[in-house]
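Below, in structure tokens: the form predicted alone, a single chain.
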Amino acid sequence: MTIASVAERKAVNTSEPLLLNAVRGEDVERPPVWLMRQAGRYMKAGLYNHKSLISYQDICQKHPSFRERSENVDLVVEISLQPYKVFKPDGVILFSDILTPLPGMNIPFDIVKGKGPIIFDPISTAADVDKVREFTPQEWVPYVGEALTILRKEVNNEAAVLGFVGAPFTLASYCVEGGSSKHFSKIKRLAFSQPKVLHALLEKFTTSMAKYIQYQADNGAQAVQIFDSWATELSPTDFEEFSLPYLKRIVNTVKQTHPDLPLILYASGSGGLLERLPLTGVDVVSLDWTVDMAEGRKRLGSDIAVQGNVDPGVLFGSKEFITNRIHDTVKKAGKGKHILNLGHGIVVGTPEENVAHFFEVAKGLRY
């Protein structure tokens, strides 16, 4: 597999990427494909016949801090482009983290190897919420804007450049729990005993994330995915109070300034909330693998595009098994308005040659 360098491509490609055309319901020959966590630790040295590329593992050895890797323009660009250079997906997602804006909101955090995110001063009172600042992206994360601008030039419309943000409830969960959580008892205690305090925090995240999406779009992102990973810990009634209205407001705010920017919503384990997700106004709902794709399509309705939803564990199977699951998912999704993806991110330890096979089969599909 050889890929022409950017220098060899001189002319700027003015045609729209396949992913954008598919989301808009235009006639496409196959579903576009990219994978969540397509840049990451599963990519070995040598990078599947690309001996000249430095692997993600090598970068991690040289730069052991995740925050350093995700807050340095050169490293962000290099890591974001690794899977593009090797597999040529139809989407190139910014290498970053949903918690990246937190320091700019006066919420210090770090990501510790083996432990995940740690919030140094968890939020529990109205006074804590008062200390949270509104996020100014250009001031706090200029490297995100610079990286997106470079990625657009490098990818040259051969694929769509994707940005992403965390949803208000998910960000609030991390900040109240102090990191990841099993039972979400702290955020639920706050929600059910001091709802005004939680709503005040959600307000700040809503304004800030709308600004962050606009900033990413202004600097080159052609679509933005919103991760509401923890909203599915809420009952449908509580989702309608603590997540849905804030997602709606983000979408409305962004659509006022960027009406044509596709917004993708991903919430793992969202089967119980599925009919409520299109009410946010997003353009694409990303399904996890616990929902049958054909049933998910019916429940969501024909107006909205879908993304997903192959089980990441399938990538541990044989090549024939992977091929069959891809065909099954695409058949169930039907023609058009479908972005082929996994139902969650690539798992550490996934054989790289199986990821290569996934892309090879996906790119060979024809409706």
Ligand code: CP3
Given for the second form:
Amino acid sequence: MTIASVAERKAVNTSEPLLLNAVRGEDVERPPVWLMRQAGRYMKAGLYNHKSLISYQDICQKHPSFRERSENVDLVVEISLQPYKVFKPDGVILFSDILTPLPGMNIPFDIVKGKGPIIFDPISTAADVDKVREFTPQEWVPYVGEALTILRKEVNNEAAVLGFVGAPFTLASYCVEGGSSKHFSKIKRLAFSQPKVLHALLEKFTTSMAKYIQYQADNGAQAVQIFDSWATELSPTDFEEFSLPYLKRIVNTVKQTHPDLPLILYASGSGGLLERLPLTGVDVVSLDWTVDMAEGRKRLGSDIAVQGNVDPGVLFGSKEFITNRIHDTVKKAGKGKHILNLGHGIVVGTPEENVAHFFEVAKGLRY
Ligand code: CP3
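Could you switch over to the form predicted in complex with the named molecule, since the one displayed so far is the form predicted alone?
In what comes next, the whole complex appears, and the chain from above leads the way.
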């Protein structure tokens, strides 16, 4: 690195979490690290090195409904803090779901064990879209704001508290398909035969999710990740019609009120769309593992920060293999503007000691 480029870097702000300093391009000593879906089912009874903590499995036995676990302030706080207490990641993500706002928008859902999300009355007509209400977070999900406020106090800037929302197209895909989908035929039928109906639904999710991000930030979230998990089911042309403009509008709206709030965009399998993702205006693009980190960096441009992109399957490998992959990813990402993470959520059955190893190696790195 040249002397000029070192001088250009802003002085590091030690009172702020490492993750925020890294995203803002400050001169950090290592990449911050957290894992997508770090709270949850891979954490078995007798948590790694913390036998005294109640495990997620124990909580699930006592509170079998996902909605209960994710809509009760005490449980949300406890589950969000479990991985933080055990692994001390640099980001603490709220335990919730992208579908959590739906009942507040008059779209009832549940998450059924073994089946995943179920939308009771899937949307297919203009009349169905008319029934969808704009979301008012303080009225429908006050537990999210309360939990974020408590998390912020508990974590006390030793890590960044992360909020998240679903992107309009991904939320619409659940609501139109009725749940998870393989071929996305229902939403594509709607998109390609009655585009106005889908656009009307996407509009409602756009205003609602912009408000939801603002609400999360006002209550303690220090960065917010937008999950457009299924946008990559769209061809680039269709992404430009059914996802990109709505993401841009969300980012614009939030930046007007919260210009310093980092926004992270994740879309799984986004290799074919990579050059289009920075057009949304987000601060960080989260890469999955099908893109080489060095190539991804080049394709995204130097202004934007990157997150990722270790294959979650790597955590099933040997400790040495895990160490090597971390080093490889960090080297390819280059110094600064990188949040080390997996390329998608941690997989159920991942050995907890390997997760612990991942964090140990990551936190011992120095540029
Ligand atoms: O990262 C975290 O630790 C925070 C928690 C979190 C959950 N869901 C909890 C959850 C986050 C960030 C999400 C986001 C989410 N939810 C996404 C985007 C990320 C991605 O995977 O692409 C999506 C598409 C959903 C929708 C959803 N919720 C699905 C598909 C499922 C079923 C998954 C399965 O394998 O059963 C859920 C349920 C869900 N959300 C679980 C968890 C921990 C599993 C159910 C449980 O633990 O009881």
